[in-house]
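Only one chain is shown below, in structure tokens, and it's the form predicted alone.
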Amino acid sequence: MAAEVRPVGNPPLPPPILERGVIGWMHANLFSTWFSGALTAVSCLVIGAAAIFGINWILFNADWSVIATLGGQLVIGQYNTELACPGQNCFWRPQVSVLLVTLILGMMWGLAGGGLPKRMGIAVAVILSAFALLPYSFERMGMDVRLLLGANIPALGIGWAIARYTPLGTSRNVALSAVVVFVAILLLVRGGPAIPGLEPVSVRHWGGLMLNLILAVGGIAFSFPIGIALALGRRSSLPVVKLLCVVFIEVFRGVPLITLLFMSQVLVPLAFPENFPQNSLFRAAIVITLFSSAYMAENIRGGLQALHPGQAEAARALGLPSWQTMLFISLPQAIRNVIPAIVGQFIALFKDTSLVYIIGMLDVVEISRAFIQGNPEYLASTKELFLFLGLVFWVFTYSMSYVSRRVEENLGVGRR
């Protein structure tokens, strides 16, 4: 047997301390040069000072009582007032709507088996249930309200069980269930002829964050397929179809949304008889959807143009017709390539819903502005209120960005 050969000499030395661990990372990224070190020091001083003053103001100087005073108005606006709902017994409708949304999130969790749907569902259910513990008196927030809020956690579990142990646990059925739930929410909140036996609540009294979310969800759900159709029409070889799509896209991209909203309320009724039922919410939803569709079409068209022509040529070589080539090969790759632009348009659409104030609708921002204007004693708390609103919008927009990044990671965007 050959003798074991031992290395001769001392063992290799570890890397220098400035090249390993936290110190190595700081040296490479923060203090690699004198200029980088100076910039890091100045940035730390500025951030530290801002943090000290900001935390001191938030904890000791700011007056957040205006948010507690507004309370549920930030969520549902004037929906449960005596003017909108005689007897003020409509409070349960938005809460049941939220339970239906949590149920769908539970079904998505059960379908996916974990991952992002699980984290989203648990976060939403826990946060909504935590609102039941707000320190309001029972005169302002009764036990029935708290029980409906706390029921979001069981609703999440029921949705998970439905997807796991019933035939509804398929992608198609969950998608159809989400559509049915959205329509059911609109009918439930509206009441009256939509659901006999429920007191009708005019859309004039819909407001708060509920109004922003309804417009955003409806706009996102419809602007995406309309945008795809417009993008394909603009690339069509049929001159009339292409011209109509180009005119639509350029007109809606060239006019500010606030102008379109104003025109929808002032000019559109002139084209109908005086006794024709007018619905400001429906017109606003259509305008927001069409406006977003024009931008969505250009995003999709950019994704289609970025594809190598060899993709379509290979499909034609295999004998696939043009519609199958577009539907199963070109379009999925184009959408995959422009996911950041698509989600960016969805975020812009959600923020643009606050512009409905121009047509007299009381979204969450307009409710806050009107409250401050009508209650001068809270004028000093304006900055606290609008900082809170900024945080609310940031939570929703960051959530969409987070979902977008996770989808990109799962699809391998940017990797081969």
Contents of the next structure:
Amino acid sequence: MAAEVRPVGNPPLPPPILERGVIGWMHANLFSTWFSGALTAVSCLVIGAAAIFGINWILFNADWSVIATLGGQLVIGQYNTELACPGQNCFWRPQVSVLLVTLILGMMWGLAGGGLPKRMGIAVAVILSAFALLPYSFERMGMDVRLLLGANIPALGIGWAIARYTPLGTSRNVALSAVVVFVAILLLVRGGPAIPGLEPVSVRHWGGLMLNLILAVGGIAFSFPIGIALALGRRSSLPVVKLLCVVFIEVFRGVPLITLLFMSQVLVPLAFPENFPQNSLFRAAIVITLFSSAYMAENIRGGLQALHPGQAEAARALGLPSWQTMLFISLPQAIRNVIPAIVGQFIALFKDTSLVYIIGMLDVVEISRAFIQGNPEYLASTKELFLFLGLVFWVFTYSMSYVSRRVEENLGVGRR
Amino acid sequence: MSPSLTYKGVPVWRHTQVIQWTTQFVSGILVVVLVSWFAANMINAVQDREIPHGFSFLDREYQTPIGQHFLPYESSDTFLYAFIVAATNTLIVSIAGVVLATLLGTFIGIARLSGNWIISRIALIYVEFFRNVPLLVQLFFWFYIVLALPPVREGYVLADRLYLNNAGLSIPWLSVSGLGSSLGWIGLVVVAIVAGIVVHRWLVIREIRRGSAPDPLLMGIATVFVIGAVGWLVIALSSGTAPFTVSLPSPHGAFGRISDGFTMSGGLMALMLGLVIYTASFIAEIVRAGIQSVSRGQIEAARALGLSNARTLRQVTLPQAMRVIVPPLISQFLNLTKNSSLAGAIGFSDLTNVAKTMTQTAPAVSIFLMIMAAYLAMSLTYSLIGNLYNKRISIERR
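Alternative state: the form predicted in complex with its partner chain, after the form predicted alone:
Next comes the full complex, and the chain you just saw is listed first.
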């Protein structure tokens, strides 16, 4: 065995002061050339000025009262008004829906045992409960509302316990419960004539962020499988199937969503018999879903195209029939490779739910716009209101892309 | 005797071809039945409820004003012409938006890759914010910012050239004196550009043969300018005309309304701001990914061959990055064009907005067929240009 090599003479000197520590980092990243140094100086000045101006504006000049005035309308729109819910208080229904969502988050935490689901669940439950402490008078926000909001933390715990200590705690059961909860929320918010205590609320009165979220969740859940089907259809060797899928995808991708939504209100009713039961929200949801699935199909097709043909060939060589090859070999890899594009499409879908204004639904954006239009005295605080809306959307969309990045890390994209 | 392993063949219903043909037949029939059911319902509805239909309305007078328009328009013009005016609005907004968003997006994308930490952070924050907020919210925000500008008489004025107020932004604009006199000028421009291309080609060939030559691109551009300037002087001195005059905006009348120059209405300004800033955040990510996709070895090899930084970027990095950038970039151009249909929300008369108004006095079915045709035509044109370009720059397999 070779003897250990010992350094001869003095121990090596540390790197020069300019190359290590904070100074080294600054030298490499902020002042590497004179141009870079100048950029740093200028941008520091600009950021400093913007920060002083921004903080000053946010704290002293901006008038945020418009958000407090709109308050619950931003969340549920016209849902709990006399028009929608005559003679009763319907506010508890969306709140119980939120509790159900927290329950599912708790179950996901219990299933995963920690990590991202834990942090997400706790963050959501704590933020929702914090709303119970809003400094409203009890006239505007009663004790019942506050209690139901505060119940989110116990709901999270109950969900966690269910997943931990009951047979419901398998990933299949949790996924099934999520579907059940989504349907239950739709029923709860809609109500029905036959159910005592749940007077029906017309979908015309659904609104606010609740409407955006319902449309987005439904759209995501359905556009994903439809998109996969369309992608497979477009790559099919059967000319008729392929043609149908190509026409569908290109038509839906070629026309603005807003035009399609408007069409769904004017033309689609004509395409069904006169007494056919329909409602405008349902039509809009279908149009948004189909629009999104056309884009989804192209993303998934990209993933399938990028897949090495050896994968499918190996599966066939092992004797898997072609549908199993597709389902168990090709699709999972293809989808894993295009997760960013798919999540990007989910985010686009969520942002697109704000377009339902064209059919007269009062989603969170439209209700704000309508409020400003109806109350010109708030015209000056429009920028505050829309800045706030932008922030609300940003929180949701950014969390979506954050979750997708974590999922990608867990699936080892780019590493194997 | 061998054991009775007689092969009976695959049953008919499991033949691949049988399955395939049945699938196609069934799906084809299903779609045909569904579509004809919809069509039959629609025809019934049109006949029973006496809903207007057909295209005879196109010759009628539209009799509705259109806000800002780029083609000349009067309320007495026909539906068809009004539709064309609206389509031109959408087209011009989309072309201007595409150019500006590409410039801004490329700039931000390169800033994202900057070695300077602060610059790359600023670019990252820009992208993450504007990409994640619905365009509609951004449009409303910009629209109210524009609305909150001071009225015309107290508006901002920069050097008597730029006027910014709640009626919009007025800028100096070129006014062409007439097509007859401009033909000569267009000819000059064409000659200059052709000469520039010839010089560029010639220098490239010479460079390949001899190994050294003046920078072909620089010399090409110089040729265009020299020929243009000389031609301008010659024509201007001999005939005394200019290719265009600059029309300066100036306040007029009792209300200080700005006339001449070119005035962008508040709606158009908010629309352009929103569209460009929103789309640029997507383009920035595309540009960044494209540049990052070029392997480091390529750049190192170019430097080892003695190419300057600028030439490495122009002749090694960019051509390879373009292969990755172009396809998604084209789809962003399409998105921008389609997103311009949100203009109606902030009071700019684009194609969708005008068509929506038209459905109040004209058959909706026909209008929708026309809008779909118009948007599909624009989409297909963009895709066609993109595909042609993509074919030209794609890797040549040797």
